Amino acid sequence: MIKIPTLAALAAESKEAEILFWVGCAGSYDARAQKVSRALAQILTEVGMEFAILGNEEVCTGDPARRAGNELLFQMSALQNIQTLDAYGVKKIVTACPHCFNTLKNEYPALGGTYEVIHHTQLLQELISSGRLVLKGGGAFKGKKITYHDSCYIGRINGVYEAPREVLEALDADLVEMKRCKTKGLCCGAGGAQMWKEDEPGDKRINVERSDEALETGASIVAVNCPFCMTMMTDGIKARDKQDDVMVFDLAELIIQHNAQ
């Protein structure tokens, strides 16, 4: 059992947290993606990283509201969070979830809110190339076949296109690009609020089409990093009845099974 603090258990104590674990809403309340934020936090507190979480004072970044048109919603959302991150003198914030990547770092200034905002693909990098985070050699992943799917957000939007592929090198796996990768990558479907309307009218969703390059590659593994991509890339192999043959995991939970292996 991994015990996290919160930021307001440690100022009760005069302690500060080396970096704020941003678990944004699919991190807290999304069943599959409860597993990434676990397993970010056991990889967290293996490497000896004093980090600390907002739990009930955390409210969602209000990313939706914004793609979805509702503006005040989102600063309603976003100052709030912003009174709470600024009382407890947060400087550095790592989050699983692009969505709340970019809106922290690129969105609050503009609203008085300045971080120093990473990805958690981006930490794991820094953590592995910094040897803090040492991966055992050979591994559940050596000579296995895994591509890699850009989420709009770090990708394309962020220009975070070589952290994520360094931490699959390190997992000795052989990675496969899809014929639409890096800036040229295709959105799963998603973003834009997309994940809570009804599909618009189409002979093929978007999350299949994605699915589709993905299987086209041969890779028995599908990582991403994101929670909505890890969504839509699920359901789209699931339409096309592979899910016994290829999974999709978060890449802090492929570093996890790596070294359990």
Given for the second form:
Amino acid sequence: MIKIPTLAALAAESKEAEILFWVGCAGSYDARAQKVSRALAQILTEVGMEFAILGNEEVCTGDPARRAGNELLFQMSALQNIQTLDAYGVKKIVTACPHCFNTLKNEYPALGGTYEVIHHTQLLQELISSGRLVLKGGGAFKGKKITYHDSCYIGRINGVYEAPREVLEALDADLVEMKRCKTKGLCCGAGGAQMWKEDEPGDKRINVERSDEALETGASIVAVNCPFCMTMMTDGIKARDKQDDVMVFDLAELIIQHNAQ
Amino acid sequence: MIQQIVFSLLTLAVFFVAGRQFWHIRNKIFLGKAEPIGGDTGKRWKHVLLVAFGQQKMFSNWIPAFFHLCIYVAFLFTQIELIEILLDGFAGVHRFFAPILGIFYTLIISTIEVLSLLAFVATLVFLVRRNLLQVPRLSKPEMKGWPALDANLILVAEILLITGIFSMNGADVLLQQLDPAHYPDTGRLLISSFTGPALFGALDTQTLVVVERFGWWLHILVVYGFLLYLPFSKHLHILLAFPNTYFASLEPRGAMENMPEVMQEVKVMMGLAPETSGSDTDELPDFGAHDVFALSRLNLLNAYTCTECGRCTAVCPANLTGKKLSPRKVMMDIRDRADEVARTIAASDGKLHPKNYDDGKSLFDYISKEEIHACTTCNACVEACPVLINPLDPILKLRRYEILTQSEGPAEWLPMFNSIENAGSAWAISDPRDQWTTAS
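What's the form predicted in complex with the partner chain like, now that we've got the form predicted on its own?
Now the full complex is given, and it begins with the chain already shown.
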């Protein structure tokens, strides 16, 4: 168990946080994504960052509703969140979800909420390069083949390709790229509210197509930066019965594993 | 003299008819909603220079990019020769620029010849790619019929244009020696000084004159044919790519267009804004888009700019895995619907106009719900387009119409909507939101 203050608790003591950790619905409720939330919280705690969460005051950013076409619901969620964020005077936000990241960063300003928003892979890269996060040299991944899956909302949509790769390089991993990567990276199939529905009729599931590409690299670890990609890639690898050979991890988890050795 | 009159009348007629056709295209684009064009003008010109003029985005796939560049640069340079043809035609002179420009003339025409030869090869390569090689993106279902014919017609026209240039230059090289008074010296043309004698060396003067005139008229007639054909063809991109890149959105790619009308409504609901008087008596407006009138002019400009290359469809995860969605088809459908609407309006004797238009049809007669439901909003199509067309934007507008105006959509989305509305979470889970901090 990790003790993470909420902004409400800090405010009661007239304190502020350096950064708000926006957990998101997946990070809060999805069992697999919860582990990523804990990994990130552990890293932030270890580097001594004063961070806080909103706890029950956080509601869905509205991304899936907006992309499904439900603008009304998006506006309701967004305006509620902006009220909360502004009430606490939040300036800087970190999140492990690329969809939350994109909506907070690119869409809330038009509704009156402007914050400095960074994705956790960017924060981790910053912490490593500034020396604040020390990678103890266990060499857990030395020479291990890791492939990195660009999420659409961090990669193509927000142009962040290098920070996550720099983190993997700092782990001494042998980074192998998939055929389609960076600007040409293939979607895992979950974006645009697809996460909440079945694929339309076709001849293959998108996540299986992407997982096949990851498997082709021969990597034993697929590194992801998004809770939805995490689910889709895990399911795709399972569909090929490779779940015992190939594992899917978020970058934050890889750092914890590296330092635990 | 007769030639001069025929040429002048024909040219004026072609310009008049083509001008009208291009005006119709403009009107079809203006069926869409006017939207403010904000942002940094410098950035917009940079897009025009790099992306349209400089073909920057083509080079993510360098083989077609190289061949396309050959045709494109040849097209640009041939405009100089075209200006001369127009001057010659109107004034009844021959090679107006040759004596004036001297050595530069030789240089310019030789450059055009080299580029034309490259374009000739490139055109043959494209014909082979389209018709023999079964390149996946060029043989999708939406390419059957007219789109395939359209593409081939353009390529054949290019072959004819180049044939015209080499016929007229080749014969000219020989005629310059036979009749220097009428055929001013062009200097040694890089290609025709070889191909002229090789192809036409055996012909007598009279036949050479005919070959030269045949080449000249063939070239200008194909140019005119092209001009008249463009408004009906996917090939409009040679013109519209420029305004299209200029007007392309400068907003962050991840930002969906905000809907201020909905925001106002929600603010009133949440008590963040005062209720506007009379709002409850007003009829509820349509949200999103189900026809061209509710799309933006930029969406329609995008549709008319699309040259159906299919780079978007080739990278679409839904299309790649056999779903019906094809971003290219979405753009083609929008264009076809705008054409249909414009035809119906024109045939209605002034009875129909954009404000009262109703033919019982909509974009949904072209684009199925299944197609728009398959989109993952991954932006691969947006990234792939060499001329900054955004196929995602209209897809999302159609989704908004379906959800907000029709109250339809995939049933599986309802629990997600309900959960966000009632529990503030995309999944209905009753645990406290910070449960994850305590579990291990």
